[in-house]
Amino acid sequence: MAPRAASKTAESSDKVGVICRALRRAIIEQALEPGAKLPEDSLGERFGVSRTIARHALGQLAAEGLVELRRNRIAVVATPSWQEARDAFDIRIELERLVVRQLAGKLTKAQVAALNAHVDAEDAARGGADAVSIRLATEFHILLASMTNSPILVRYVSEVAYRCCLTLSLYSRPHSSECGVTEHRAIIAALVKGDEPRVMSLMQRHLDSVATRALVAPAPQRGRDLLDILAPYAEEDGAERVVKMAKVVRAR
């Protein structure tokens, strides 16, 4: 590939990763709620890019799980039946069991700080808003995930994470964050002691626990524009792009 190409296709993959992590946080911390709508256009326009940009990120994130495609190119934030949740859930038990069972007593002294590093700012963001404490509940086990060093356990555990914490957007009760905290800081000590049944079974109860926390009941849909929701995340990752623009049709 000839080296203008090459930088072509880097700036463009650069692109949409901005607009996957923008609306991915958005989506995980539940400022866009499951149905609503995600032009081509406004996402273009928000993000300074073109169509067929904003398409490949929307296409990214549909392979995520977190969109879904629609006919005549509508995307929006994906609505999984209350069954697809718990089958979502499941799945995350198993794979963050294999995730422990290949971490137990092998991490380094720099992991385990980065892993009680993170634990803190979950425990400094208790009492703020519940999505972001659930964003940050999420980034700890695709930090575990990490750590792995396997690509396809990373890969997983982070598509599996994603659309549990959609779920939550839907059949939710309150976020409870201090148990979120306790839980994750057992399972550092038991990785640390090398105690693989343990960190195993805490694992599994922990992930449980979450899942017995979060399936409930739908909760109610609001209407906000789309533009307000993605502004901050947009301005987050990528300011310089960030256009500003009009009104749009509200996300339902």
Second form
Protein chains: 2
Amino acid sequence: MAPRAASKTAESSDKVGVICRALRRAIIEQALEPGAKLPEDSLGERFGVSRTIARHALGQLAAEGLVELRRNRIAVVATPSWQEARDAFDIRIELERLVVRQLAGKLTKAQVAALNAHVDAEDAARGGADAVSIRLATEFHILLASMTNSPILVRYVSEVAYRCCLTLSLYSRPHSSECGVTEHRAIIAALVKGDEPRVMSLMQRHLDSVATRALVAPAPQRGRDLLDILAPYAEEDGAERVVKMAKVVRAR
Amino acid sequence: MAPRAASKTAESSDKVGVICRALRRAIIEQALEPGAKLPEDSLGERFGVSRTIARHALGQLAAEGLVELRRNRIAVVATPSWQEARDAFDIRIELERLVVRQLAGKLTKAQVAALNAHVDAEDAARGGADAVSIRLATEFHILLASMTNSPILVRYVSEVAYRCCLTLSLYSRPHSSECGVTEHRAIIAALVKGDEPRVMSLMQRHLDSVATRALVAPAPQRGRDLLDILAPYAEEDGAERVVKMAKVVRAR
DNA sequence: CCCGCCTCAATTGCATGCACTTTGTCGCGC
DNA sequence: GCGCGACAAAGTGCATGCAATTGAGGCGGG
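If the one shown is the form predicted alone, what is the structure of the form predicted in complex with the DNA?
Full assembly next; the chain just shown is listed first.
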């Protein structure tokens, strides 16, 4: 039902892919909040596979930045810093501008129909659970990307969109995520008209507004961020001092 | 020695990371050509680990698009299509424009020194092996990205740069890869001057020239591409016919 | 009462073993 | 001579087992 493009990277193997998709969805629907623990055994038991598979799935998700893998410690859902959230949105804006640039005026009727159907679904889900509407909004962007028919672009847009979704659950106020179905419709319209500059500008402003609406102030040290704050000081990398210095400075 | 930013995603665990880095490097230096087989046992034996670890490493590399994982078949170094190569470069241009935009006028002296040192190394390696100079050219861009101090951006730039590197070994003529050390120097200069529009334009043209110089015509069916050509026709996905149709059309 | 140490359960890191799938090859029948 | 089917070798898919590391709670000392 969900027009999810089966990314044929690695996880299509079978069970690993199932677990990945399930966890991704649980994360972006905020059923799993950032910081939630993900022990290998529990996952394995829950999905009826061995730890080996669960572990592999966690590896994939870690590569996507959705979970954090610490050596000899339980894996947890990633807790991106506020700065990382901003960075993710910056990248997302560029990538999605590229998407709409490639798509402007080139959509088939069937594709336009699919997009409209999706936005209708978004509208329909407006009254329902918050989590679902967030997921649908994200999937709209992924659907758009999949129409470029560039597997690489699809992959990156998906990844970064998921990451942004994750940050929303960290830094946005509860009900501020009216991800603008109206704006989605406007984008579709501009795409159909083939107005390339306009659709790029629309997309940029759309994402920018989501980011600024969602990413409220740097969150005055909520919870156990102490560890995170101290992290850059405890680096023992030994290579490239330049970058480290810059990191410390930037972290304020 | 190599100023490689230790991406703390997943593979930093230990052995998996070692294998990943080794394979990445072997791939971008073209010691492993696209299509080369990567059996789990051989890798495990070569690196002194079990198949489990080798398998995990292959999984990570597959997630990066460097190797291709086919169910029940030996993993191989990825063989991107010509179109995918173009797409990768398109994405890369956007990402690296973002890099230099963030960096313009904000480099510390130490960072400038590091960049200059790297370009010097590129110059020095000019007479040596082709593979090394290609790797150094790629690493220049990664070094640049690492200075943004945005882990996400570093990751994406690295990945896509590696992918581009991979395509070069497929579609470029042997000695056309003078990746323009001069252009690297020009970019550094513009960065120092803080001329944002100019450095963005420089970067765009630099990458564009690499792409067009390297990605010569769609390669008149070299080798066993038959399979790849037939692939889209043999799809049995069953979901989302729209995209599939577009794919067939686009594949010409 | 608080702090440090020590032991133990929980959990990961990794290797090995077995079943299944694919592939290359040999032999048989036409 | 040629296609075709069975067999063997190679390789992956996955589970399980064991060692190592970590985190927590209890215990004793200050």
